[in-house]
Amino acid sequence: MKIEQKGKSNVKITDSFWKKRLEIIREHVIPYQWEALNDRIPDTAPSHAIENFRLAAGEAEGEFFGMVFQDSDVAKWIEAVAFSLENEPNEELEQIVDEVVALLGRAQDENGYLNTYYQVKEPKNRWTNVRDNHELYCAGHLIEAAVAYYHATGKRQFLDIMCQYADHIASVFGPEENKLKGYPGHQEIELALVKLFDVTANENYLNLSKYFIDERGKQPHYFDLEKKERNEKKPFWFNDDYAYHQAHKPVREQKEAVGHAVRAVYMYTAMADLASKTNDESLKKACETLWENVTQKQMYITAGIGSMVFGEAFSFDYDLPNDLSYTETCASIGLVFWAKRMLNLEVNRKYSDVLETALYNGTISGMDLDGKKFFYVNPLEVQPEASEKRNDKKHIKPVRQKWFGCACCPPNIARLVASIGHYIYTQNQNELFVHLYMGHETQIEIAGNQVGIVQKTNYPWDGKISINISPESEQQFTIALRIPGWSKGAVVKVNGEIVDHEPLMKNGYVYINRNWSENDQIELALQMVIERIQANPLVRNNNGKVALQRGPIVYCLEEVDNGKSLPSIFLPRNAELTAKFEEDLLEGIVVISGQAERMEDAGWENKLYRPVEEHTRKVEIKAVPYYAWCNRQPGEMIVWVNEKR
């Protein structure tokens, strides 16, 4: 089998913002999660994930423990390690993964099957409930981990294990007679199979991914057929509607994002992948339609998606409650995956702007600054007492948790941050597209020429970026720079000379085509101003409110800075706001400050209502980046602030 090893990133991150997060992932998160997977973290929900593989291998006695998708936590942890090894080799960590891979090999059945839930707990019921029980989902995460580990180390064992498993799955599912005509209840394997195709060039994997996407939602409905085989009578719990799985209609007929948000964006990611790999215009059009619906009608300002706790799901257009939102960390992570794939279909700022918003807001908010506690849910408004006493807000945690019984988010955010270098660029033969700005060094082959690139910046706090371009030999090619939608002005210079970039703009990118020589210098200055952001009036919860944003960073007010009862604060439209970098606060952030007004609580003794009286006092407010909230004292938090006109 032909194996390609082109997916490894050689980007060395040097900037303070992401470098410290990579260090936290490497030095704290990965070791911490390894301890959690081995049930060695006190006072937390046990995982049992490694022990489940020992049980499947016949090396331990006991019963399977955990969720049906417990295997995926191990897979995402290995993938995080793989990306971390790209950034910083670590022989000890690599040895641990090699031992886990060997364990997986011992646990694998002779026919290639590998799923500890069904190997240990229900060996006679394999492939009988793909709607609910995550066999294909776990396989997908294991495949992704195997591909990443091969790219990072060149070691074949894990990849061979997963090729054998993928071959087994292909023998079970497909259009041929005597095969199951099914597809996963939780999408994931579809995008993983595309990665496996990329590394092996085995078209069977691409075809299987395409089959799962094409078959989804067709009639007679496979979930009904397998339900009948199980002799299951009760209606499906999500309003008896397979919209939960995005299986309510064929994917090309879907116009609105519905159902479980993580399932949705994982599927959309695979659809975009397949559209790119197979030149499928119908899939591309479906992706574009769904993208517009998600980002223009169902996405929070933080790039959080999935507004309702019931089903961890999309609800309906413009329904974006701040204090009830679900906005699972994994859903924003999936949005990042999808945005990257959409950029492969079309280089357009509307995709990379969302990619950036998610990376700096709705994803990294899921982990505290020391990497030891996590949010599963990322609300935009928190009142701790309401979380404690209201049943409809029990999912809103006022503080991050050490671990979860359903622990999908912690290893997912670890693998995302560890792989951040993969999101900076995409390219074709003669063009390099710069989507993200962060300090780093790398070598990229462009038009057959090795090009050294050094990017220096204090982004996201400062909009000044310098990019040194050093090809091995002078050559003509194009570098396309994203001008973010939030920037009110940009100055582009090459070797000190201002470039009239407006004629060179296409879909938010400046295309600079020239003969590049060693130590050519690009300078980009993006204007970062404090913006008051309004929501569409159809977003009922935000009428009369504004959010604060500077550059890609969305801000919030916390009780620790502004006192209790944050909704009693009103920000005058003419209030002057200032931005200042505070090095010792929350590991170094830009703080937004200004004068606002707060409703007086005086005169309300023994009164619940009264005729309107205008009693306010001037107060200084302090806003901090949303991603950094709840890293000091717990308390209230709001993103959307009342506006006084």
Second form
There are 2 protein chains.
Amino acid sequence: MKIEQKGKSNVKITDSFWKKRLEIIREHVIPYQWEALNDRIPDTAPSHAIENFRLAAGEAEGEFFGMVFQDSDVAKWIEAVAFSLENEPNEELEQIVDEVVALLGRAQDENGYLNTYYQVKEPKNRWTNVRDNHELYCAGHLIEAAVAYYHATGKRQFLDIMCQYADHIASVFGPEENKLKGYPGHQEIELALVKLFDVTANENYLNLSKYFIDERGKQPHYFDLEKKERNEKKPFWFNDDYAYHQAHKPVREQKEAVGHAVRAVYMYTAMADLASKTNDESLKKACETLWENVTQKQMYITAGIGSMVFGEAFSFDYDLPNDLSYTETCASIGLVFWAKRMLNLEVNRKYSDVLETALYNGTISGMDLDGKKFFYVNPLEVQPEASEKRNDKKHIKPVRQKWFGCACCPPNIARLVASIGHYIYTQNQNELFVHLYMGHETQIEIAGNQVGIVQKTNYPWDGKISINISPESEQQFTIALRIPGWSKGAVVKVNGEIVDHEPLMKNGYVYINRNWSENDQIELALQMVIERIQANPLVRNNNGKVALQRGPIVYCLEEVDNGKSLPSIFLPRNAELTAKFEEDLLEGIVVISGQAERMEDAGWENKLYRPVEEHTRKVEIKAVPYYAWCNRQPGEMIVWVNEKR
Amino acid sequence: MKIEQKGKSNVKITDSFWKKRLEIIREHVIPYQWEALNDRIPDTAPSHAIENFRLAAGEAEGEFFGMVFQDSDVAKWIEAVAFSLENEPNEELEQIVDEVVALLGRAQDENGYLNTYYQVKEPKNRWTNVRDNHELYCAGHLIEAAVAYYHATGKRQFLDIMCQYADHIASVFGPEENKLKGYPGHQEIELALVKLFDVTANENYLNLSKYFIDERGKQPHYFDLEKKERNEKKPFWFNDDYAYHQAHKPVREQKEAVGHAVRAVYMYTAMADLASKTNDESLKKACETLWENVTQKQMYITAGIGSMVFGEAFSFDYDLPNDLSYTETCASIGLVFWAKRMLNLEVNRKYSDVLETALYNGTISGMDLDGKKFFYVNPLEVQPEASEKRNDKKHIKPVRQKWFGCACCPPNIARLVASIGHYIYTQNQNELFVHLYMGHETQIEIAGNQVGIVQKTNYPWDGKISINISPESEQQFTIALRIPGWSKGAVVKVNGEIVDHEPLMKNGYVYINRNWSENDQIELALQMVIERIQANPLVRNNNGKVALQRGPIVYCLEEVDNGKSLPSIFLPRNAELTAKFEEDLLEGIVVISGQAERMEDAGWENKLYRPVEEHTRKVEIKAVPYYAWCNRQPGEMIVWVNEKR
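For comparison with the form predicted on its own, would you give the structure of this protein in the form predicted in complex with a further copy of the same chain?
And the full complex, kicking off with our chain again.
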């Protein structure tokens, strides 16, 4: 079964949850980031990213400034704009991008090379440190942006620029004797080259991606050869181990996710892409093994990944400390990318459940509700005083920041949210797989037939979804609906008639094959109850604790609702919990509340320890969605709540 | 009430618990450390400490090697030898020390200066960086050693050397116009100068100590002036704050313990000394306030202090993470010093309880039962894989080390244990205060009468203590017995007759005033039960957990007894726990055992999260004294155990 990826989404989001986020991206985040890229935001770390391209084009004078991967911020911004234009055309914005693209064209070297750091600062040292210096990474983001912009506008200029650059890269790296045997220290170009192949059908791009993946981790190690060339002696800083770059061994031998989490999931994404494009079974198996490791042993309940600040990295199985996590916004975004590709390999809710968890929790927690501030790190437990006073918790910011010196996350979340419509469906010739539920309208070609689809739902607050199916003409095909893993039960109706769906279930999807005709109506009712979730006992920090979840939404307790010292709250196993939609709170959320106990702190009279006494008082607790935390007064936050049983 | 400190202890330890430790110190630790100081131990970090003195004396050629405070290792070793000689004369050892002292004499400059780092490496830069470079710290340790050696042997040579050095220091630092207005970055000399005053009665030493304490933290800040002189620009590394050295404000204004924990408690020790020697009420008040802060808000249940690796420092009130603690052996040792001085200011069990807790837990945990390996850091929760793979837990060693590059702790624990007899009593003219219970014999002068005392007990495993009191002639005086805070009840008998002790209690001590005559017998029976201890609810890591304690001993669970994944064990509140002495285990300990529940890890089938289910299995747990952990197979360890209630 070959699943096709659609390049352009013509999904029109009407969803109450996502529509306002798309508007924020369009109306606030994209313009704000444009100002940031042009250094017009006071009191924030300067970006210099556009100016760097002017320098490279010889249209300005000065020094390169910023991270070695500063170009990628421009790329991610253009990509976000492109996805946003798909949703809502905007001539003014398009014109700005056209001007940036023209600048990129002028900055590009005649041979196709385009990287402002090297062009401006170290023109002689190109491709001498692909381990650390992000040339291939930046190229990857620019390629992704060019592809997205082409899909959104049909304009080829940017795509042509990037094809030229990709051709240049293919002339530098590859198996031929005169070429470098290298691959990027920060994976990204691999997945981008697959996209470039998809849009151009030029197999060179697919082959180059495959080369980067297959070459990785081979001995003698390219990073060592390259390092020797640079005459660099010191051991690599990450335990002297290329596990940081997932280059410690060939990718097919990798069984556990290690190292920098973003690099890891970007690589796994490309691996899954290549496995499906090239029918590579060993690569597919490697992806599945790594997926199991990440999602069954190294993932927070919010779909945050990366449990240590050192190396922004995975640590080891079941090591998921809530107050020391890294859980970078970009890593959860990468997990979304990867999950989507795994769905192309196999339609299975083990992938779409994680995709959904990431979308509703660990990714969007990275942005405040106004789109004005961002988290790099998305911890599951915050005590502001510890973030301030403990060096080992300095990375756990208790409030979102306006912008970062290393500004990868804000444009990444912008491009993810702007492209949300791309994650609802995958399909093949005769089957349409519905992975996500959100209000939208779209036209999809199934079995050669244009099918109009309208989804209506109040998801994620309510489990009722109605889907209107209107093919041009009556036709038989399959619609496969995901029944989320969290759902305690589902009722499926077609045109008002209950479908006995259990026999139609496969890997968590209900396969409805029938003759569809105009205005056929699917109704799906997912039972959305408040769940107390427990963690595998091997997760040592969560023993005796529960997290509250309802539908795809993971909840947390905040100080603003529950007072200080949140870990002294104990939720009895049998305490009744109620869910209620509060329209005016945090832009409209379902709140969970109930009665819990709090360790009585009166009576301690300056004692630190004493023989146990049972002094608790009843307290009302109020839990809010994790993604919405820290949108009111800052303070403590916990996801995992002590339980009394 | 003036309490006198005895210089020399003539306590002969016969105690089953401490006697073997003294033997280990004498027979293994002291000889081993002598070999280490002379670089004769293979496979360990070289010390070079003795060689440095040879270099300074011009009797060897080469470079200074080691920490800037390397001299202090020699000092602490001599001090340990001195205390050991008090317990058991040893001519051979005494001769070695005499030779070292002679070497020190030859290394000493004519003007009295004696610091091998500066003499060998930077002779022109003496006293230019008292903030960082430990000249005054090393002088302090040498003074302490000289005083101890004088008490133990009556030999004056070392004392004379150090008086000459102290006189030199007094000529360099002080309020007079031509003197430096400085004070040490690492406090230590302040308490040493008080000891030097005690033995010499030279008030200059007391005044110099007082000067260092009173000058500290004044503005303009000496460390800034000194830094400017050095033309040093960069901000101080500890948050650009002299709180690291407790020099952020004058000592009397300090209300909370901050910064490097060892520096802090060494300073508080000197402050308490000075408060009692000079009747300084404001200094006494400052000590009391700091004592309350440390023991009521910043102390682990083991009497470990310093809850973060950054700066080896205090963090903030109630921040006591078990798996990120620093809890340096030396810091708990310093807490013992300080507690002893607080007892001189006021006989109150709030001081002696902490002193006892530190002695039986957080100090001796720093050494293995053989005296061959040492912990620098004494954590309350250890997972070896986390220590290996997480950078933020690298300081938490899962096994003791043979020696350290910075070898402060091993000789410090040696001198503490060797001087254990000094901590049993304090006294004034007519009152003898019994703070600790351990088998020993001694002669003490009370009210002008030589009183023979013999304590017999199987403490800390048993709460029965018998004390034989034999004055030369019948005389009225007071014996005040500490009733530990952990005791649930006590029976006091004199010559077989129960004493109604409640009316005689003051601040936790039973004051027995009577005519004592030969072979009077005190019997004290302390009720020693297994306690489940809970922490103040503001200690966020310990909510829902208990620590087991019996008498002064804090217990822990080790993997070797209880399997892996210790946090998945839950101890029911009502589970019966039994205490049993096991003679052959860990050199004879009382073991606590009982039935607990373990979260069932079967049935998880590679899931990381699921809605709560109640699957536990009954398990026998076995707890051993914390101090004795990691003397069998290495593995996980926890002090705080999850509770089910």
